[in-house]
Amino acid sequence: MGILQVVAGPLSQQFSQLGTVSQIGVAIASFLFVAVFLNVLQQFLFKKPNEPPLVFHWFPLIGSTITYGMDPPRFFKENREKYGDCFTFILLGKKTTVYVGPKGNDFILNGKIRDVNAEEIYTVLTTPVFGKDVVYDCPNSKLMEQKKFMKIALTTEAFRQYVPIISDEVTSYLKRTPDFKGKSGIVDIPPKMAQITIFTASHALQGKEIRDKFDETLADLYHDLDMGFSPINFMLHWAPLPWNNRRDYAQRTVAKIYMDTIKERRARGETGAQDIMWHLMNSTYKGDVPVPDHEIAHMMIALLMAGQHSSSSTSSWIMLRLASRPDIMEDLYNEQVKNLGADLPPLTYEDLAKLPLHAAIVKETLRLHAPIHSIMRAVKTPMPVPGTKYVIPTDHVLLAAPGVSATDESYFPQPDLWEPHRWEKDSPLAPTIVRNVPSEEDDEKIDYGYGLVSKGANSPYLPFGAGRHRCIGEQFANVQLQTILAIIVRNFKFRNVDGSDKVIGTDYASLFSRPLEPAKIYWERREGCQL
């Protein structure tokens, strides 16, 4: 006790002599050192022979490169090829069971409700940015009735809207941005493909007047918001720090937008236009219970999340992809002219059918660059692992790592070439899941809730999850992103700077991959240009 007294006592004072910046420092070091430090002792001392093989590692946070000593898809992989689909390592001072390939997917991500549990793991990150009594703030079932609501939204009718307005919202922000002046230049594309991606997403997802609410500035706030995913936020969610204040700062600054809107809407006592706000306005739940005001701003900010993160992610993968492979840009507007007519009229949805590369080329992003790497699950019962002697308890929590399988060279012919055309049933390079695979439409179909789904987690591609917490925005994601396409292959050509075929790194700082910025390319104008 004495020494103690002795070494506590002096270091004491020095922290409260520190400014208030240095002592949350201090305290984040040594949080980080202690997790360390326990990480590495409870992986010397604590194997348990019918659990998954232990991976010694050091560093105790996920979602970056210091998480893995690497990138988390490389992680995964490296450790599969020594311990196999199935194995574990220390996650912020609990065992996180890895389970990979198919099998681990169907495990994971269709594992039954009593079994597993999202709402555990994802709260502290989703509530703070969405807000309360949504998403994962709230029961299961109320979640579910959620997303029943939204499936108004996701229909074929509402598609065939979408695309002349999303067509739209593209061209006249091609017009008006000044980076895309004169006949060619130099883009930091990621930044510029946020914007489009918010724009589209909020016009036709909630309508023109909720879109005339926001200008450039938006895609700042979603980005805010969007790293309020960082992965040290599974502990430090509550703690002052800057991106915790820019997402609170952007929370409450979009929540009352919405909020406002709803009042202006009642207030005026009209319907106005049939869009999803109003038909959020008008529903309720099971005991016929309204929706409350608050809960559908934050369903609103959820929605808008879902149909912008992940779709600004994968467009500027695409126009990187692109601006890597010109052969391939020039194939797309080809096919453009050749399905469509060389005047390319304005595009609709039925044209998107008929254009299959464009399709390709979402499916093929998406596969390479899928926008979670890692989707986590509370174990609730002891699970055991088929054909194994594994048996996973209630103190491990659950990862599923589909992008594995999306890049495993036993389905997926050369997995780390980009090639659009690998889609095509004649292809060398078609997955094994195009040529020996039902299709979706012959999978078996379930209800959560929300009107049916396929179950689909045996397939190596799961770009959009599977199970209960699907996304459901998945048929919108790739309308959104073809027509996206669609419109600026029919105007520009692009290429990288220095003329290869390079393209750039992932930056994993948040748990949504995005590329790393700067990510600039070299656009030219096409002849005939449209804009």
Contents of the next structure:
Amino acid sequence: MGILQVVAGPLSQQFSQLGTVSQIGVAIASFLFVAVFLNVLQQFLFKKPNEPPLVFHWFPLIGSTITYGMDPPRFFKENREKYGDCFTFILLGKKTTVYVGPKGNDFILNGKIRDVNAEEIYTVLTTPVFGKDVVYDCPNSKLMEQKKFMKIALTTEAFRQYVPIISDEVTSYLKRTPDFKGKSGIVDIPPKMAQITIFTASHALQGKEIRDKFDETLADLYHDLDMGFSPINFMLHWAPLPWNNRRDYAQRTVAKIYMDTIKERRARGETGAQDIMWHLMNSTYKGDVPVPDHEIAHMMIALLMAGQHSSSSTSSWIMLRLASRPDIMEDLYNEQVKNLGADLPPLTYEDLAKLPLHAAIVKETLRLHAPIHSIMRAVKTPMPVPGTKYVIPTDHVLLAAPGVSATDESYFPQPDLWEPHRWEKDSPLAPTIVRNVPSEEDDEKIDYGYGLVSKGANSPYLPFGAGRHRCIGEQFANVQLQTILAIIVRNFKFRNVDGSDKVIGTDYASLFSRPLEPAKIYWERREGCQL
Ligand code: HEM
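Next block: the form predicted together with protoporphyrin IX containing FE, after the form predicted on its own:
So here's everything in the complex, that chain up top.
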């Protein structure tokens, strides 16, 4: 009796607890069922004829976030087949309208300032990382002035100085890195390319003083800044989470390093430098207002971060593509021998123009592996889509994905094939843009305040964007990537570890797409290697 009472007491409690738990479970399941039911019903019953079709989704708020996030290019292509070039999907509760193809690129990227806005979307992510009063933490007219300062600094004269700097950085990196010691070996290539990119970019764009600091403190600090760029920070940018605390500390510390350097350079009375910091120190806004030191510092962070992800990912893809096509690596080597001489003299800026296949490698790699797969804008006034009945309302976000047209069969024969020779005019795979659409030189030009840029309105190939937010780093990226490529080609042969022509998949988990890791390749020194 006593034992029964002892056992029966807790058992009945447990049963009643179980009952409560299962009641909560039933309540949640019912709630979810009703939410899903209403969400589906709404999609069928309340279609808005003046808005682009909505991608079908079961769950409210989550919408298509997961399928989009796993593989954005595949998401765009599959839904384009179902719904056409212009469609809307739910991204973290927000109605996001995608418009692909050259018309879509033009509609979004060349949208008028009263209609579309980038800073509202990006500022939560970029301002804590770059710092205040620059890029998306200021009126667009000020960003245009800042872009002008940065663009003016990237002159032919500057590039002439950069090529030997970049060549030396690559050579010295390959000489001192243990993974490249010996006659041959296997290396996980993306982390190496990330380091090569930051050393070359920091030295060329920010001067030797800053470059040297990357061997000490700056590399770790930039890594912490980088963590602030994770997609989750679109929602949690404000939260006192460990990575956000490290981001804020890194931002203050890096900005101080730049501001101290600016002061030292002024105090020294330095003259004739070609790095961007120097140009910014000598630039003035309209009305003859000098650029404040903290803004120079924040622009330096922005520039390095903007270039780092894109160039590092592109250079990794180049190396991985070459490992899958050793024949092309030989074509590149032969191009250098033929056009620069068998002794392969030190590379100059002028030499790059003699290496069209090297340029085509960058172009073709960006066609298939553009690091920025989604470009977003807030809609400020209802925007009628020309030639359709659609009007995009102001509670939508617009999303351009130039990568879709860059891999569209109507412009690029065998679009999924990485074939740099296709950029030769008489290649059977030559893009229709090379064959019969006006080239960028013939395209309509416009000045948004940072110099004339081509509108790119007809072009299905826009890895550097278009419009007022177009990249100002394009020429620098080309110089940097081609120089790194040329130095690596003259010293190494690559192939896949298993000798196949396979290429690793893409990691879309961060904001910029990049190769999945580890991504190992086999390397072998060339005869006559210059290292
Ligand atoms: C903007 C791509 C390298 C600095 C952009 C945009 C794209 C892009 C697509 C437009 C973004 C938008 O419309 O929202 C690339 C690629 C690169 C590269 C593919 C390398 C392969 C660089 C480098 C720098 C740089 C090396 C700096 C030296 C910038 C800046 C903007 C920009 C300042 C302007 C942002 C704005 O106006 O909103 N880039 N970029 N980029 N990029 Fe690059």
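Worth saying up front: this structure is predicted, and the values here are computed from it rather than measured. Note that the rigid core is defined as the largest set of C-alphas that superpose within 1.5 Å between two forms. Positions refer to the first chain, counted from 1.
Does G287 move appreciably between these two forms, meaning a CA displacement of 2 Å or more on the superposed rigid core? Yes; that C-alpha moves by at least 2 Å between these two forms.
Given a superposition on the rigid core, I'd like a yes or no on whether D331 shifts its C-alpha by 2 Å or more between these two forms. Shift at D331: below 2 Å after core fit.
C-alpha of P356 off by 2 Å or more between these two forms on rigid core: No: P356 shifts by under 2 Å between these two forms.
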